[in-house]
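Only one chain is shown below, in structure tokens, and it's the form predicted alone.
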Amino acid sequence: LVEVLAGVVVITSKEAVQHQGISLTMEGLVNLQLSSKSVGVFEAFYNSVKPIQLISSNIEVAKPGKVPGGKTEIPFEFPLQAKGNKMLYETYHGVFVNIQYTLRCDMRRPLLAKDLSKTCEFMLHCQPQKSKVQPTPVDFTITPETLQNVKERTSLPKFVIRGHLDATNCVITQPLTGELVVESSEVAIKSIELQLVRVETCGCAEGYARDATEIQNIQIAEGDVCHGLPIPIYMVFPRLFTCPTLETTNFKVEFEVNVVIVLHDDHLITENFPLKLCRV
């Protein structure tokens, strides 16, 4: 089954315009970009981050000639068919990773008149899983002992924190939900907070460059919360900047959340639950 992106061609002018042609043309790319630690650290690198080139094509919706004055449509149609043996991929924005699809036309003119071109871009949802997803929900505990990372757990103030989150598994459409309760803290909290985090990894068999970058942050809860209350966990994943978790031999889009607790004296306690996401 494959899907066409169709629409007309506009062209409004107030008289009729003499043209060489009017052409459209599709492409879909993911550009690839390496962090500035990541330079320099494999020549290799260079061959691997060329733009990846999805799917290219090109029809010409007018043979030269003339457009009359007014409001001309002109009706196209693609066939969203990818190149050779390549997948098409879901549109995101990324900081080191870019899935994107445009569209271009071009109307060429006679010798003194400037050629006119406008570019759109236009979204693309990969086709939705027809298996069921499983919810993995997660239960956490956050207390001193259960802390990675830390230098000296005896300066810690003592606090325990459980929750849950409802789903790790998640439909990207709908909401990672979940709940939070401060069982006890010596020392006042000053916010709680999600942060959503995007991991792209660019690389080829030579090595890779990993890099994780906040995509959203999301405060659930300011100041020295009521010990013993549920806070519930909401957060939605926003369209261009999460896209179903992706791996490829080049790349990597992968998801995770960050349950952040502050403290009044400015101590950051982290949990880090990695998210697979899926279109169904």
The other form holds:
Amino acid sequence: LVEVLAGVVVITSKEAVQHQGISLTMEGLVNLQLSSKSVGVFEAFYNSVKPIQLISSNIEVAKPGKVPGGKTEIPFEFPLQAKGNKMLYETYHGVFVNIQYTLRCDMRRPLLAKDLSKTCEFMLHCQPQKSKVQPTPVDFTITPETLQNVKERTSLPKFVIRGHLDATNCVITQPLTGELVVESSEVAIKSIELQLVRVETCGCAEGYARDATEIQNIQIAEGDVCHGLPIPIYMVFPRLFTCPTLETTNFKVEFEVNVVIVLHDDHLITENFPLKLCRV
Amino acid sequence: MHARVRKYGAELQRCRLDAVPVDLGDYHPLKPITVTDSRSRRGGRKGSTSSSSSSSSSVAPDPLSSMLEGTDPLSLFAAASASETPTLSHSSSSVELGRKRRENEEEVGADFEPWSAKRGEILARFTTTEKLSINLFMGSDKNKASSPSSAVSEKVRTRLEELDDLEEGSQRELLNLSQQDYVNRIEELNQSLKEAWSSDQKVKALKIVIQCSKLLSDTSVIQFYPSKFVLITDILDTFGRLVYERIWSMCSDPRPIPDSFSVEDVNDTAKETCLNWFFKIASIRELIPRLYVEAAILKCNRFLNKTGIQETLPRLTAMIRGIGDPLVAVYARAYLCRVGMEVAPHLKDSLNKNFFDLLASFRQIHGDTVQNQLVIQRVEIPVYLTLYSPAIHWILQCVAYRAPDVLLTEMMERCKKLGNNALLLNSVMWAFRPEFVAARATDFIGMIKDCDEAGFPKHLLFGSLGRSLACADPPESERLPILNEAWKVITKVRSPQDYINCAEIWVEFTCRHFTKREVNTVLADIIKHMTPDRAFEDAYPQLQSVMKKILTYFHNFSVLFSMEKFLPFLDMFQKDSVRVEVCKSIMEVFIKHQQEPTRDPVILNALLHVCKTMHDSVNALTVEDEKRSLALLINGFIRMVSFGRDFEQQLSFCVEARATFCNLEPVIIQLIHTVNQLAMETRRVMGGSHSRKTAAFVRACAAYSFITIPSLTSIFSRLHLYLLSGQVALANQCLSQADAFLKAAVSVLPEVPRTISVEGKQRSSEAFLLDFINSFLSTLLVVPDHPEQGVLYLVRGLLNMVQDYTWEDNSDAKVRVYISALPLLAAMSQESYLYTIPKVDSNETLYGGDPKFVAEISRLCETLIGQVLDHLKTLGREEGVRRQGSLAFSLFSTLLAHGDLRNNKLNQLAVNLWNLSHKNGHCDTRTSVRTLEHIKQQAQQPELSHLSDMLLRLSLQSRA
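Would you mind giving the form predicted together with the partner chain, to go alongside the form predicted alone above?
Now the complete complex, all chains and molecules, led by this one.
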């Protein structure tokens, strides 16, 4: 079963238009960009990896001739079939990885008139995965003792924060949910935030580059919240900027969530949870 | 001129209509239209027509009702619904009933006090003199980390302030705003939101809303926070409405969808747009804006799925737990409840959950963070706690709305469990049904007593309790203990302002359930508290309200004034304007509720005092309307004073009143009327013949009027009162007094100005004067001549005055007076007069038809007619032919009616006048024709047969 991209080309003009053919081009590309952090500035600039073409096709919708004045609609249809042994991935806009599908319409025109071109992006969602997702909930407790990367553990104020995420295997259309309880804290809490992070890995000649960048940051608590009262964890996955977790030979797109607790003395406590996103 | 002989009795007999027996059910215009009871009618409606026609005979045949067979459409509907409901409830299944109940639940009834009612109150109550600031950052979140921290130089800041637009990336920080500036700024934002929306800049609109709701996380100048909440949620409401309407209009293509649409009616574009809004809002970084903005567009969930609102409300409720500041959190809850009540009032669970969450986080209020903040802002705990009231009131009001008693009891128990729950207790008393509170009033008092004194002020708690008790009654047996307990606390409140605020509320309860004794005690207490340092000066509105409440419950003025402390209480109103206001309200109640005239000295003394206060407030600057309303009230009082048969007492009351109310003319006039009435009453009691004592008394009454009238400034009042008093004196056989009154009236006549002001407009006085003279003339018929003056000297005197009066140029008024004097003279020359006054000999008996008297009258008539004819001549010369015609015709009519036309000269004169009036064709032909018909009819009588000869000589112009 192959899905199709269907629509109409609309040409509106006051008078009849002379042209030398109207064509449509559909293209799907994965653009990989090496981060300067992983490979030095120059390499990043020169060695950007060649885009991977996932799909490409071209059709002529009108032979050279004349389009009458007024509004003309020409219907078209493209089968969405990947090139060769490639797979179609979901549309995704990241920092180092971009998966984009475009449709371009060109009208070639006789001498002394510019050719006309119009491009638009279209979104692709994967077919839902058949298998059932195991939510795999996770409980967590954060105390000074559980922290890593601490320089002076003694200077840390005492606190106990417990909570759970309802799922780490998340359905992309469903929000991330859970609860968090500040059981005690010596220092007042300033803010509690959920940071959604994308981890993009690009393979290249010298090995691979792995970069984590923030997608969005959602505050779930502001000020010195009531101790002992569960605070909901709730975050909607943004469209376009998230896609089902993706692992290919050339690149990987993964997601993580950080629970960030900012104390009043500007101590920053972060707890990281890798997520696996999927579409059902 | 010779007057024709009149036989008044016979004429009257002839003129009288045939007496027709009136039957009771007959139509009469003044008879009230009977509205028949619709229920009794129901049988008739269903039954045969005969039954309905029989019932309509009992109804007045009002044209409208007769068309509808006696039932007006409204009562018909009422009858229909009354007949339908019972049958419906009989047959309707439980499903039907269930549906009805559900509908009820989904609507918020009129008994739910809407937010709009609270808005103004909050804005007025929570104000500040401190400087406020607005920090708006219209940029994207990415730059945010750097800009606020980096020290923006003062210069840059001011430059940015000047930027009035809200463009991308601009930041505005407005400092040192006064409260009014702040309000204006917020209003500007509201405007720019609407502008942005209408110019299709949806993103900008959203940014404005986000920035505004962000202001709600700022608790600096905390006293102002409730007002800030009101202002900003207005913007949020606007935004919510705009978004909803936009999406609604997107699905309205091609035709509008019904208000009760379902998800299936919504097209995909609309759904996608709506979803987009929710995605955008879900990605707002900060908690508070995200919460508020999502709550604002809660209603839009209806476009997406059936259960959206139902799922969102609990989530948002839980989300509020993340707000650390308890004040910010409680207002967020209030907003959520408000939106929830509007959009889905049937979802009570999340309302309750909000309340329970509030209880759970209650201890935050006394946490360190809050305490530190209060120290920095120098705000005291009681003041801080009152900031919560509007929000908690609102939440509880939503929770308690149509909630079962069980739930309310549970809520109360939960509140009880929390330590130091005064704040909650206060809101519970505010928001729960008064009946609920009243039934447990004793419990509440116990709880109030248990509250910590340091936190929420107790008098506020008692104030709230009192408010509930003013609307609902506690059990009978508990009332006195309640009052005692409450007052025990109230009386200990030190600040007079706090005291009076609370006492004012409890006065209602006291008045409602107790007697004057208790009210008196309360008043004594109020006086005791409010007198030191003239504290009452700052509490006039409350004191006025106390007075109003007392007056609402005590309509018996003898009880009211027998309260020892009532007048001392009245004395506390020392500012003139307020004092008068209070006196007016007392008088209004008196006039409205006093049924019987009174002579109770307590009432009279007190009310005289009250009225005097009102009267004394009149000065040169008092506006006319105010004077009128004061006079109206005082007149109402005077009318209610009656000493029964003790007429002398009544007169002396009037004497006193005249001295007291000398500045209000309408009152003086009323007093004269009262005295005249008194004289007539005396006459009635004596059966028309006075004893020596009563004769002296009625003369005293006349003397009262006589010396009072000249003090009036309105000339027509004076004239009419002279005439009236003269008539009264005459009726009481006080001839010389009557003479004096009438003479005085005549002597005042020349003073009548040519124009008077009527309702602020200058109008010619001529018509009024003519009216007066005519009625004066008709009185003169019965006034006997003074033995020492010549014949008809009053008539002569009047006519002389008329002659000398400076009439308007080109006016026929003088001549019209002459013409109207002719009927009087004719009447005077009759053997027996048309009317007489019992026990007063008129000229008819004095002269007994003496020929000399008759001759005198004839001479007078001739003079008058001569004057009229002269005037007619002058009119002929000028452009006044029209006036000439009409005057000639009216003289002709007078002669016809009153003159003896057998006299040839007079006959000829009449004919000439007829011709003169028709000469120039200005007369009304219809009148002429009817006059001729009248003469024809008259001529049929034997003694007037000569008229038929004259008739031949009168020709109509049209015939000529």
